[in-house]
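Next up: just one chain, as structure tokens, the form predicted alone.
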Amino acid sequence: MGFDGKNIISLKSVCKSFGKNEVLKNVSLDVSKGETLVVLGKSGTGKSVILQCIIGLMKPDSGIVEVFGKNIFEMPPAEFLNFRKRTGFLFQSGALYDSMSIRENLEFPLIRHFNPGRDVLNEKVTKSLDEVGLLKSIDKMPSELSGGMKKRAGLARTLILEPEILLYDEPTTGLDPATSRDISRLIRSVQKERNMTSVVVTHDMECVRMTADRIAVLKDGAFTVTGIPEEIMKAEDEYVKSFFN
């Protein structure tokens, strides 16, 4: 089932607190189909909480989260499961299963959701690993991979279900500069090749420059400014300028 609207993701007046700590304060945001939106902000400003609300891992205290034109927290179980199949999430660590080989890690979501035959499994696993440049590591264990390779393997596992939306939580954290650039290029190429809608949460400025169609700057749980990179770079706000200087 496709989506015909312009905004594939919409957050409307979303608030989220943990005890007395108000993390998101009346946050509203739209993400257009096929664009890469980068949520930029310092640690602890609520960036990852936004992603968890979008994917349905965390329910806001108030406000609405719409994906594919529907409030995800009002979906019946079967519809919510279908929404989750269409929405990929790349965790900071890659979140691979340590006891499974890379091949088995990629096979797992396919078997769980579709249970295809061996030929289909092999074809899809090979294609996904080849797309992220990791085909030669297909039978290695996660413990044998570098940090950057684990990120690639996690991305391949996410891509294997062919999601329409991909959410990235600090995709370059803990990586050396060269590997960070490789991951950023990969994010961009995947988005272009698949016309995928992406939301990237990061404070890595090189990742921002390489991936963003549009930037939303988060400060103390609220967006201070949103716009295309050229506009954001010229902003007079001192907090925004601190990232680019």
The other form holds:
Amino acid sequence: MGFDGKNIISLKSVCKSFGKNEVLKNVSLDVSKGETLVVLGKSGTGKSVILQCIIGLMKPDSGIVEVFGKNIFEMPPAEFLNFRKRTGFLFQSGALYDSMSIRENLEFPLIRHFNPGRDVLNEKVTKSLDEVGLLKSIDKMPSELSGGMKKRAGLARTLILEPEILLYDEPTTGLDPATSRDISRLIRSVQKERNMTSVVVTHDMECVRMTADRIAVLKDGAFTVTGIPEEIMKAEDEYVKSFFN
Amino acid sequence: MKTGIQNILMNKIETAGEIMSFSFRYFREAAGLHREIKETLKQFYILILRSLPLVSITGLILGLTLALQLKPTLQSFGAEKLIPSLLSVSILREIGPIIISLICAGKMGSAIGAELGSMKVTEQIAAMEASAVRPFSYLVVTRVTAATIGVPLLIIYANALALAGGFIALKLQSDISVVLYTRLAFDILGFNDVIPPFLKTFVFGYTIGIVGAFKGYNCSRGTESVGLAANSAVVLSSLLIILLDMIAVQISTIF
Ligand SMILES: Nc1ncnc2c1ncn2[C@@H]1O[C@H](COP(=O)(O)OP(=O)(O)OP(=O)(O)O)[C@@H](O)[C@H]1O
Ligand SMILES: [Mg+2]
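The form predicted alone done, now the form predicted together with the partner chain:
Below, the chain from earlier opens the complete complex, with every other chain and molecule after it.
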């Protein structure tokens, strides 16, 4: 949609503190179209904060966040909403709307944005749930689902708006290896089929191996190394090594 | 270095500013209310239904006890005939609006605060933000509008029940007819007894909605803050209602 530059997401010298807690000190990052960048980093280093800055849920204290070639914090309101519509975010918890059934969870963004007819709604919801293997749970409430199912339902809800960018916050954390693999596979297939640009935050090495085109390692508020998986896995740095053992 | 009191004061002023801008945002986004009619009606029914039992009982008993309390004193002055008019004036002007608003602050304010608070803590509001579905409009505008309309209606209803309660109390002890009671109760009422008190109830309803929504929507991280949000919604909206009532009474005495 008008943007044909190389870097779909671009952070320049982003800083963010909470009171005295300096979380991001100087984060710069470029993600090009169709690429999957995996962000590695210990718990509490600010990975979720980075994702929230990319989608504008948090405003950095300084630095620039550009998505589709534009500074998101300088977009006019209508353009900002449109940018968010084109950018999906999978929350660490799934963030399902717990007063709505799974079907209503998926219908909600569609109705709010397009208000299509019943037929279109049913078709899209069914297709999206089928993609994540949750068709059987369509009329369940979120409280009736397991952790892994919630994440898959969250992913289905994100995919239903057909975003061009997907941000995943720890998509496999807290799940058993088999379910984790299912989700990683799902991420992989979404990338391939839709030529999705993605940023994946994870600790799960299997997920990294299955999804990463490039890896960035976050330490002390900045990226210490970035590179293709083969390079990163061979790196000498102790901190980087610690993730692969 | 700032002292503790200075700090607390600064915090309060900051919160006051945030609530102000939150309430202005309501008016800006209320322009899109026509898109939220369905959800507003739903919230309206939920809020009204939840408060109805308590409001009914309170209204009825309020009139009943008030009549019973007034009776001996007025009787000793031989002014029994004044009881219905005293009842209607005091209930319509002051007691009905303030008591029912405080009850609604407890019922609706805590419900709105807790509901939005838990949505905030579990990132449901962030998820709505992220998918650009305008959560403020969907969650806040609908609930605040529902409370703004719902509270005045509940107060009218409770006032009617209170007057009925007053009648029951009098009827039990003396032989007064409905017609006479109604005439005595309503003949005395003028513009100032009805319209200004009715108008202020909209302000009370709005206050309950806005404070509850504000506390929930800006709930901090961690599950214990949900309870805190609900609790402080009740405390703050009750306080504001009492202050606003005082101001409203001052204004209405000018006319
Ligand atoms: N809204 C906030 N208010 C205050 N502090 C925050 C907020 N969000 C994050 N932080 C702080 O920022 C730091 C980084 O948090 P973040 O959630 O980004 O970590 P993370 O790298 O995602 O960790 P994890 O792997 O455990 O999810 C933490 O110290 C956290 O306390
Ligand atoms: Mg995180």
